[in-house]
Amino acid sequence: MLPLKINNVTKIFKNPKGQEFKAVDGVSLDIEPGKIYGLLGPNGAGKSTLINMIGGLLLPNQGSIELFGLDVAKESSKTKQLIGVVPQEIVMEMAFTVEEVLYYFSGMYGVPRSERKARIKAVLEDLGLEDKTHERARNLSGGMKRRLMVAKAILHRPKLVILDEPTAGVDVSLRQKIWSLVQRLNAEGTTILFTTHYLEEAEQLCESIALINHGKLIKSGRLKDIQQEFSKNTIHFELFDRTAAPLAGVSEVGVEYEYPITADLATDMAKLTSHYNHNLKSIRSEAASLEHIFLKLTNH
């Protein structure tokens, strides 16, 4: 049974001159069980958006979600004890300690009250947070809310946790332990879906990749044949003056510059490196960077 499913979906808002857009245009995606997978786009593509629906948040205005089997609309509160969810905004109870916060969610979500404290001990040693453990909410610092924040969702131990930009404004290594807690739980069965903005992130974690742009699917699979099929018949290459004259059919994507392969991959290797000579920064005809792939789909 597949974690996610999502069919057809879309989400319909109005903006203040009463105008209709569509923020999510009839997007159909599955998630698989036991993978990691990254939910990638430009600022307002609709991930939000599409994560608020899958937990029921907000109800699509066409199409249907299914969380294992269930449908959301129909069974939100059945599928709530399904997964776990990280928004990204940060909310929560300011009043209340650390410990309090996550008792109270732990009763919501179902932990039998003799699993409680030993769940919230090791969820907080998970994070860093142990030392933490009576300071009011309030009083934490902006990536500690943030920790706090992930510990409310992987509490009740969730077949699918889903993580909606988990390190933004974060330092890096807080970053390094949040990816070490979502490799973890991943390695222990639990499927993870997360969206960000930092590219070298879904590159190193991620399996699988959807890409969406002005609310459209418009890429998803495995992220080894994304990066295979944008590599095809290609070098990509950087210079370090880049203000160099260019070789006829070479394009800039980003960073990098891309040029066509016209005859064969020796032959055109040597024509770059006699044009740019020592100005080459690297060249490689292996799989494109993700950076590549994201402004060659997005034109961001």
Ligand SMILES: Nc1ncnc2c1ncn2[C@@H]1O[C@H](COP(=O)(O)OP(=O)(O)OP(=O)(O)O)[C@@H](O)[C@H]1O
Given for the second form:
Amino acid sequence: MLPLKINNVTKIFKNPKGQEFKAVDGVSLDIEPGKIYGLLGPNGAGKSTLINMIGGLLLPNQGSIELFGLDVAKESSKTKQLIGVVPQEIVMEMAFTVEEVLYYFSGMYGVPRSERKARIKAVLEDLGLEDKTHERARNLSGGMKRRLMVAKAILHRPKLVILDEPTAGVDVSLRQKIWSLVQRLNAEGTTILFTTHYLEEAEQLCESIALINHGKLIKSGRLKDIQQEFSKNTIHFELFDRTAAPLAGVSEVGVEYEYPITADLATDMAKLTSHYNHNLKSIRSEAASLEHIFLKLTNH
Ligand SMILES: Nc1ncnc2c1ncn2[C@@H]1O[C@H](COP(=O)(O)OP(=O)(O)OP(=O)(O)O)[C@@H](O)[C@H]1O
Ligand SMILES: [Mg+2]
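The form predicted in complex with the named molecule, contrasted with the form predicted alone above:
First the chain shown before, then all remaining chains and molecules of the complex.
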């Protein structure tokens, strides 16, 4: 049984003038157990809208979402218990202490009373938040609030954890803490789906990715396969002087340039080297970076 199955889901919002806007447009996606998935896309692509529908906070206009075989729209009280979602926006019970917030949530998510204190302690230690156990949530720094959000989402040990930009605006050491926690949860069998704008992060952590743009799924699959597909037939290079006259067939992708292999790799490499000569900063034909693929597919 798949942890998550998204079947042709569409979400339409109406603005105050009554105009309709498709934030998510016919997305279908299967998430397999035990893997780490990156959900990637530019600002406004529809990632958070999709995650909010998975979490049961928003209902799709069309299509359905299944979590471990249960329909989210029909059985949201059950499906909510099966997953842990860290939303992009910080939402919490500000007047309570860190421990109280977690105690309340562990009750809501069915953690046995006898286990609650010990689990809370362990999670706070994992996230380096133990010295804030008795601090009120409102007095935490932004990064600490984010840690508390992560703690809330994993306390009941869900088999699927979804994190919406867990590392946005957090410092380097916390970012590493979050990722080592994510990797450990994954090693223990938890399926992970997360969004990030740090593509190197996705490159390091994800086995598979799904790329969305303007609400549509434009690419999904194993990162390795996608990288191979994009680097198979092209040479990538960088120039010192970007004003140099381009060779026919060269296109610009971010800071790099790309040239489709027409003859064979050696011949085309030689052609580029002789055309650009000392202006070549780097040239390669190996795996395309995720950033390169992202820019190419989203036309940014
Ligand atoms: N409640 C809402 N009402 C109207 N429009 C909305 C609502 N929520 C989201 N949108 C719109 O839907 C689109 C997708 O937003 P969403 O938050 O899903 O993007 P995102 O991919 O998460 O972007 P980011 O990377 O910036 O977080 C945006 O154009 C946004 O303005
Ligand atoms: Mg978002």
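C-alpha atoms forming the largest set that superposes within 1.5 Å between two forms make up the rigid core. Since we're looking at a predicted model, the values are computed, not measured. Numbering follows the first chain given and starts at 1.
Colleague: If I superpose the two forms on their rigid core, does the C-alpha of residue 278 end up displaced by 2 Å or more between the two forms?
Modeller: Moves: yes, 2 Å or greater.
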